[in-house]
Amino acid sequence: MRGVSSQKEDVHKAIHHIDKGIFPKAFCKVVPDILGGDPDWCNIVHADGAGTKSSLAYLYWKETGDLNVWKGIAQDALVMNLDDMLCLGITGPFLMSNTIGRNKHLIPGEVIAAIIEGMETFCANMANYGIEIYPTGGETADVGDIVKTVLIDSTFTARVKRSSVKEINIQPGDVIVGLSSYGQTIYEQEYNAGIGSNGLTSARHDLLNNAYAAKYPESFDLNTDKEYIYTGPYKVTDYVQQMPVNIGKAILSPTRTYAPFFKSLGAEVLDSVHGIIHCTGGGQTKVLKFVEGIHIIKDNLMVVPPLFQLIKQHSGIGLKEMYEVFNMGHRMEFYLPEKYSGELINKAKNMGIEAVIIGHCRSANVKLLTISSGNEQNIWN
């Protein structure tokens, strides 16, 4: 009813006939080495962005004057590309271009400067962990007729050897190691509530107070029925007992990257992995896009972080839909034989990332996903 869909069925229907590239089971599309002309190499170009999270950053900035929130949005726009490409086993080097569409009447130059600075800062921080991301410029367009506040996207490009690309080949007997999306890693500056950049339309409207509807009509789609606009109890500066940051900062937590962790993995462990899934659009059901004849069973999930508990409490959304929209506490999954899982988990913990075996895989006649949580069990196919 708010004009969004976790599964984006109409989008996938529109592009179902598009060529899947030279590695059709890879997490991102891979094409021949157009740039270098070497048959042993390939190119990956991937585009993504922060989505409607920028609308919340706008609201928070207007309420508090805090420009730093835009730096977090810059990170969101980069990580949604970077971590998708990590799922191919690629850790760089990357070329990065940004695309910013703004309403000049509402988004001044100081905001653009903060966004660009945020991108530069993130790239510099990743360089400290051996992740090379080279900004190549981009486009900042004044498009107030079609963008109400600001849209922040980026595009990543990599040229790698074909032999280094990991396709997804999840097998019966694999265990699933989940990497937490919340807490604080050794490379994060503050607590991360774990939301990433998916489900922000729901999170924003289900938690924030309706007073913002009248105050900032530019922050939402006026075509949406009023009963679905800012239906929650909170101001962005309110605190709840379970989190060390206010509600606004919790929802704005910059999307965690797992790139430093990937860089720390040895070749033996990475070679043993049969599939890496970035739980973004579709949340915990994302894996269904990459399997056939496998029953994915997630029956040992991490404790649901406080922010997602709040969203469920105030939205009235059922647990099944929550798992379809949000990562619910872990945003990266490794599918591999159990004997290799211990080293993976220990290396994650060294980075300050909680990692646990959250499930396993069985053979099946059709693809299935079962998620068990408490006394509730939900099944997708």
Contents of the next structure:
There are 2 protein chains.
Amino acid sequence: MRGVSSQKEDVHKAIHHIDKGIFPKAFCKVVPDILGGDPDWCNIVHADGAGTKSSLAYLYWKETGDLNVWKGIAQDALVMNLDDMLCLGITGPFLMSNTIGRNKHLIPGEVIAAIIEGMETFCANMANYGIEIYPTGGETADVGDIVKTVLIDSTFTARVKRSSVKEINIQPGDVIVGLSSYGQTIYEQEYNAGIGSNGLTSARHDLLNNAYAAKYPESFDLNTDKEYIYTGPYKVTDYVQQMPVNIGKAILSPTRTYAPFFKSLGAEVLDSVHGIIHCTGGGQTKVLKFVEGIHIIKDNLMVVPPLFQLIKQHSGIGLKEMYEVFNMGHRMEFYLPEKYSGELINKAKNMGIEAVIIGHCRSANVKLLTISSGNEQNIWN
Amino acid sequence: MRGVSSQKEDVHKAIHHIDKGIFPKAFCKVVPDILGGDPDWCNIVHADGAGTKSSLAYLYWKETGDLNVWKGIAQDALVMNLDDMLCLGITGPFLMSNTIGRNKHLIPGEVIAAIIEGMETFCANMANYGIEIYPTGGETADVGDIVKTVLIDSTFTARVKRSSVKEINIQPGDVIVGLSSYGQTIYEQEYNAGIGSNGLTSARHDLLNNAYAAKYPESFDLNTDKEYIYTGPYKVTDYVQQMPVNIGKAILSPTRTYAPFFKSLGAEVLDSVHGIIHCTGGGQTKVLKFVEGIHIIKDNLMVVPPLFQLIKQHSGIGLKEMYEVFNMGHRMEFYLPEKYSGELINKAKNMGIEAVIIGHCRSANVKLLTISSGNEQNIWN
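Switching forms now, from the form predicted alone to the form predicted in complex with a further copy of the same chain, please provide the structure.
Once more the chain from above appears, this time first in line as the rest of the complex follows.
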């Protein structure tokens, strides 16, 4: 009812005829080496952004004056690209361009400066871990007749050897290692509540207090029925017992990147992996787009982190839909033979990332996903 | 007052410390060959889009049911990148990625399909003229809490030899050849009113009738004072005597590309050129960003095309500001020695593009731009 779909069926229908590139089983579209003309190489361009998370950054900034939340949004806009490309086994170098559409009546130059600075800071931090992201410029457009506050996207370009591109070829017998989306890695400055950049429309409206509806009509879609706008109990500055940051900053936790972890993996471990899934749009069901004739069984998920528990409590969303919208605790998963999983898990722990075998795969005559949690079992096909 | 600036001073301030790349005098930012590691090569990534023009496409589509206007918007989003890169002397090959942010309540899949199809059609048409634009995919996001209707951007990537990159080095004595933005080239299907993708906020509000304000509140910024919203006399389906298409389609004329013309130029002509300016944001004053110690004299401009005359008449904007916002008849200009201008003009005419020596350059102790038209002279420094 809020004009968001985790599956985007009509968009997929609109583009279904477009060619899938030279590695149709890869996580992102890969095209021939247009830029180099070398038959052994290939190009990848990937576009994504912070989505409606910037609407919450706006509200939080207006309430508190804290410009730093815009730096987090900048990270969101970058990591949504970076971590998709990690699933191909690519860790750079990357060219990075940004596209910012703003309402000049509401978003002054100091906000644009904070966003640009956030992108620079993130790239500099990644450089410390050997991840090269080269800023190539971008465009900031005044489009107040279209954009209510600000929309922040970025585009990544890479050129790599075809032989280094990982396709997804998940096998019966593989275990699934999940990497936590929450907590605090060695390369993060504070607690991350784990939401990433998906499910933000629900998180904002289901948790935040209706007083914001009258105060910030520019922060939501006027076409959405009023009964779905800011229906929660909280002010952004409220604290709940389980989290060390306030609700606003919890929802605004910058999307964690797993890039430093990927960079730390040896070639042998990476070669042993049959598939890497970034659990973004579609949440825990994302993997279904990349398998046939296999039963994915997730029966040992991590404890659901506090923020997702809070959203479930206040939204009334059932567990099945929660898994379709949110990552629910791990945003990256590796499918691989069990014997290689120990090293993967250790490397993750070295980075401060919790890693667990959250399930396994069996052969089946159809594709199937089962998520078991507590006494509840949900099945997708 | 409508939240748009042709100069974007605060944005430029926000990014002024960012490095200008390896060719600081080029029209676009150029970076080292991150993608190939070759010191003789370089990379360019460029992002831009259709801006608020899609708001008019929405209004026109709602009024008439004509989905084709979305194909024109797709072309706008591509040409704003393509033609900027032409100014470097680059005609491909390009990787092209798109970023579409939509309000799902208002923009259905059939519109997304028309936009994607428009991009494909444009690329196919360009391929007929030797311009290779390779679609790499993109992202369509449901962001109704931020986007009122739909925002359409694209990003182009190229990798070329450094020796082929044209910098801007305009010389005293150069003449200025302007290429018309209106009329009909041999590669366009109908009359083009010439507006491109700049000044659309003014064009829409100054020409269209206030009845649209109540009917389509989603087509403009509610933060803008009502007295500036749709203040003109026309319905989108109205005709004025001087134009063969209705007002709506005139304003929606897809941004003309000059790429086939560039591709037709011989190396000798291109080598003789001292600077190429794409007259987008800043209109006829754009060149001022790229010169020092020179007086640019534009004293033989083309006849102002009907659409700009109409905007001037109904907006009450003075001629000086008109030149700062709109291209006013030519959207691409070449600075070169007069002896090479004849061939340039002939090649343009072969493509159905009117080309005229619209002025010349003199040495000066400061930078200065003079535009003379009729009895009026306007000066910028």
